[in-house]
Amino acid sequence: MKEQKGLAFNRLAALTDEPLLKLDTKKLMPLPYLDAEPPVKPPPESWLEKYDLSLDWHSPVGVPKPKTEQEKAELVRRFLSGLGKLFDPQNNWTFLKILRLTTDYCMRCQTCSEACHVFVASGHQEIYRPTYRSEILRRLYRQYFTPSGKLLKSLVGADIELNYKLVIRLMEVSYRCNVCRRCAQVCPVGIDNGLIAREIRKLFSQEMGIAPKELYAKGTRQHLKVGSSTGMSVGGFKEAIEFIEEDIGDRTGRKIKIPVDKKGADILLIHNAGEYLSWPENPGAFAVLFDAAGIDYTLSSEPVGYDGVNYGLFCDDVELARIGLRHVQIAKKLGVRKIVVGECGHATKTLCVITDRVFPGDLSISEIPRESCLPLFWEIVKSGVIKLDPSRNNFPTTLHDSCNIARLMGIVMPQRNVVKAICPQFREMTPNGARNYCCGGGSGFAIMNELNFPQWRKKVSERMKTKQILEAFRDCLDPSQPKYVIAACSNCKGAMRDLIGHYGLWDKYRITYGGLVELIVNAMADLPKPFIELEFISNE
């Protein structure tokens, strides 16, 4: 691979504090229907003298800089170690075999880029071409650990200059990407750049506990501490069914119990526990469409158990397979038939996908199935259990797809079966599906507010769907009538209240945003009254 013309690999490791790329919003991606968006803030004085922001200005993890010769040789010494181990079968046996198809065999024809919403968003901005970062790692590997490399280098690509700067620039531009891996599915060969971001993102956080304290620290750590990546304790969840129960009589008049720790029920249904604190409504309607349905269900109020999310899936092997077992083991030993996933998209994929990667026998998909809500959702639309009436919800709504569970799951129709059913004035994306473009939130972006990092990302990652969405209701963008834009992801809805409340789209349009499963209790027709507020509550 030729060096791009713009910024050379080398660049990287530049012995400079200045940053290689200062965001302007005159050179990102145009959006329509909106004149004029807050500009980019620079850093303040005091974060430039303590931590390393000379990829981009911005950071989710605050490296500070190192103070001596030798801590700067250091943070060198235990990358070398943690990439040697990346490449190791005995230490990466999960993920191996993709990582180095993907470093031997990609062709380098740049065809993933413009699928790549953050570089497109950019302006196009070379770190951030999903090639850019696998190139060095593939440059750095053969360089190191190859004999042809270490007797060829330039001949054989292997002639990148490695320091403490490059080390710390490689981390910063691995959480530049949302893993939402549409680069992959447009390569001609399957080569795999978004799965080559999240393994740095693990030599990282393995080898070097070097992590976004959202992910880690306050993460998986927390999770596995206090039961919950909220720090949500036992007595915290069991205090928010209560509440969740008195907000479903105030809203449907409907006394429910909420099942928790039911022996032998047929399902364990495990929600992100972050819409127990941010949007109770969500597991609210829940409760209510399983009650009419008749579901036989039970949350779970064991430590982890009441929580969904594995952050481990982000950055960390040994932290997923740490709560992807408790989740299994909790589901055994309650003996229900198998797990259903609430509405977040990278919970169902690691429950329904990766685990299976890394659990052998009895706790095996196959032993314990595991399911995302929504194919059960179209079952109960479909079999008329329900009475449903579409006109409760008539008002314009467009569908934004997880990557997880769409792209990289396959689960495109269920969810639009419902929507079609219950919303009359229902539109798609372009595109959409599995072709659909990240929320801009997604591998965890959503919770990192470290530093100006959500700066970043309102302005990078979260521009195209800002783009998409405003798209989606061109014909109705009249402030006079509320819109709601679908996303059945807890991440997802993260990110869709931060762009909304970035680009004032609810002031100026009356675009606001929203769970699937409100929308079918919405369109009951013996509830008295909407179950859903079409309002819109900022976070800031």
Given for the second form:
Amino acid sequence: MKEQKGLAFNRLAALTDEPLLKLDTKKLMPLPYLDAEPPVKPPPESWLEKYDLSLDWHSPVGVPKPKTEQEKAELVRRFLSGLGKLFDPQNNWTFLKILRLTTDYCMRCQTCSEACHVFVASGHQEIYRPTYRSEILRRLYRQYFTPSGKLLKSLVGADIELNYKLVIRLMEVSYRCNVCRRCAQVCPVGIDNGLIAREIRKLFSQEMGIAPKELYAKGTRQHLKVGSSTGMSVGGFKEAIEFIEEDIGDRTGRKIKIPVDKKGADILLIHNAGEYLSWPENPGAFAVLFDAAGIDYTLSSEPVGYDGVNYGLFCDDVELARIGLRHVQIAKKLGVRKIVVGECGHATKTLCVITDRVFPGDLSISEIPRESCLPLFWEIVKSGVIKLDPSRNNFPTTLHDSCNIARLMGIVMPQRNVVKAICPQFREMTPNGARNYCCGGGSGFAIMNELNFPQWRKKVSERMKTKQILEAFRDCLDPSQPKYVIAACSNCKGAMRDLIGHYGLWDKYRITYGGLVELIVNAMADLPKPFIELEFISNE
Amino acid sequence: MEVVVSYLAWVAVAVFVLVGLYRMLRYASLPVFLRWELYPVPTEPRHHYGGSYMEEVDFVKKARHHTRIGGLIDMASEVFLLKKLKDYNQFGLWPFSFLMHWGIYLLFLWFLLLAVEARLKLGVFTGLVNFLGPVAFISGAFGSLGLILKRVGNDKLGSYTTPEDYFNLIFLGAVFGSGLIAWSYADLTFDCTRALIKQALFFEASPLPVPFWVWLHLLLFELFLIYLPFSKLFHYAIKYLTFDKILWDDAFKVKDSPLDRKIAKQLSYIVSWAGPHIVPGKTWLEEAQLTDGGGEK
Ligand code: SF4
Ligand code: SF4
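Taking the form predicted on its own as the starting point, write out the structure of the form predicted together with its partner chain.
Every component of the complex follows; first up is the chain already shown.
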């Protein structure tokens, strides 16, 4: 589509319910080895009457349409109030410097665009360009908060029409970015459009309480009040542990007691609680591996302590600090030497990197270290303490890197070393490691299922990963041969389940997915039978 | 006019340096932010594959190794080759941007050599100066013009480009263009330019008449120097902050370190966001410590 010059940004303020974009599978990036895919379904009339879906007919939030002029004006007023706070050193000390530099120094060269899987997979739709939302925020800030913008207006690009439609669409478009920060990797100036998407989300969450239900009301709010973003209570957690112990018995013939609340253990292991509900074999495999390797660890049954998730990372610094603080306080109370985070990318990055600077000194990383489980896996495998038989994993595997772990923490080799040691038919997908593409479920997308957002996710943000997986297995697509995508991250696994189901990759090509620790345990030579079954269970 | 150009030279250099420093200090004085590094971090010994110290078990206990040289090589490849633009820009901006940037580097070098030559009365630079000038003008003018045409001719680039962006490119084009005209039309041997530079440096009247194009070129360059630190073109210095101080800042916090003390201070800032989960009037630390998660929803 030819973009109208100068009008590109003000399209966001168009006072119409017609969406700026209607997704059409024919215009999306083509997928190899797939002849057809399910068509895009428009939203039902009842939603269109109730919610503002005027960005692209999809939404993870579903903002009810404001009814009165007063409500519309109020949306704009609150937005502007939040925008001012984003640029205030007290209210946004957490990211202000990065935001300011990003706002002030983008050279508008668009080098970042082609690095973005969302933009490319969408068939280069302008509203998904990494710089699109940034440019609008930049222009609005200049327009309302800087002398040059007030004085010179359109000469410096301070020419955005601000109305309630723009406010709603801007919020929506901030949820069309996985905050994977691949775009920032290629920017010649070091500008970060992923950060801008997050800052916009933050404005809406921290100032207006507007965020996808799964991140906020059922996410951080539920996490802090009930104990887990899954809604799992302490009792539910204990039942899950009992179930896993039984399951371990069934799978391995071993009777393993999973340590919970063991004071003074060496390690506090924190899983994403989604694992207990969706993939209990994953914490189960941890238990088998750590037991066999003689690791002194414990889980916590304290509210928040048994769920490593921190959805504040995706949209809210206050919630981020609250949940992170609770995790570290629990570790301190247990008297463990360090925290190890299970197979969850965002939980790992949040605890090991992001929250380090929102805690007082005695909760610093120097005092209570936080680490990913992946280097520990490699230590165990490398040490030879467990006898492993790679032939037990003799099927094609490929490795998806969680952005949080690879690009944003620089943990690239330990998982590869493990995989190479235990999977004889391993092949890399391209690109990989720190240059990987997001699974499409990043920044909470994997769990955001409101309205028809899953459709957008499957069609657009998960599209590039689908292509990569198919290409990685192109030499062995024959459905008689099962294949396994390794995703050492809970949210990434959610995305894998989603895309494999949607594009029929199991039915057509016998492609399934799972964690890394399951493969290690699967290779344990002294287990009587395989730990995993190569099957695919859809969530639909 | 030559007198104006002479005096303005001092003002221009002073503004360029002082405003530049002031802006850097202003940015540097903004609060310490949360870690937001991005791999590969070139100061990491494992940067060739994007690895970090966090690949090690018990990394807190182990010695950290930084390779400053890795950062310097990365920065140099950006400054001199515009590597990211070359490798990733899909709009074909690199050749023009490369020429423009080298035009600027050479122009600065050219002026510097002219000043050194005049100050130290060195004749050894004469050949080099006479060569560098035209190369800078041609390269810079061609590059700026190319970038303008690229933006005008491409809808995608064009719709993001503001009048301010065009002004920057036109301004640069004018600096280079005027230099090119001055050289080819009025000052092939740069004798008049040298005379004007001397006049600016020693406040003595130029022994030669200074043609219009020569003083115009100098005037534009001086105005450009003044404008530079106020504009987005200042990104040449900002890159130090965005890369070295943000994307490569992978240091974890150590209790009682200067960083820890700064963070402690910032944790006492008052949060005044109005979201329903935020309890008004509390500091960041107090907000984080609300064990029931604060406000309702
Ligand atoms: S974010 Fe960077 S790469 Fe993208 S347009 Fe701006 S300067 Fe260019
Ligand atoms: S952060 Fe990722 S999804 Fe977001 S704009 Fe950048 S590349 Fe695209």
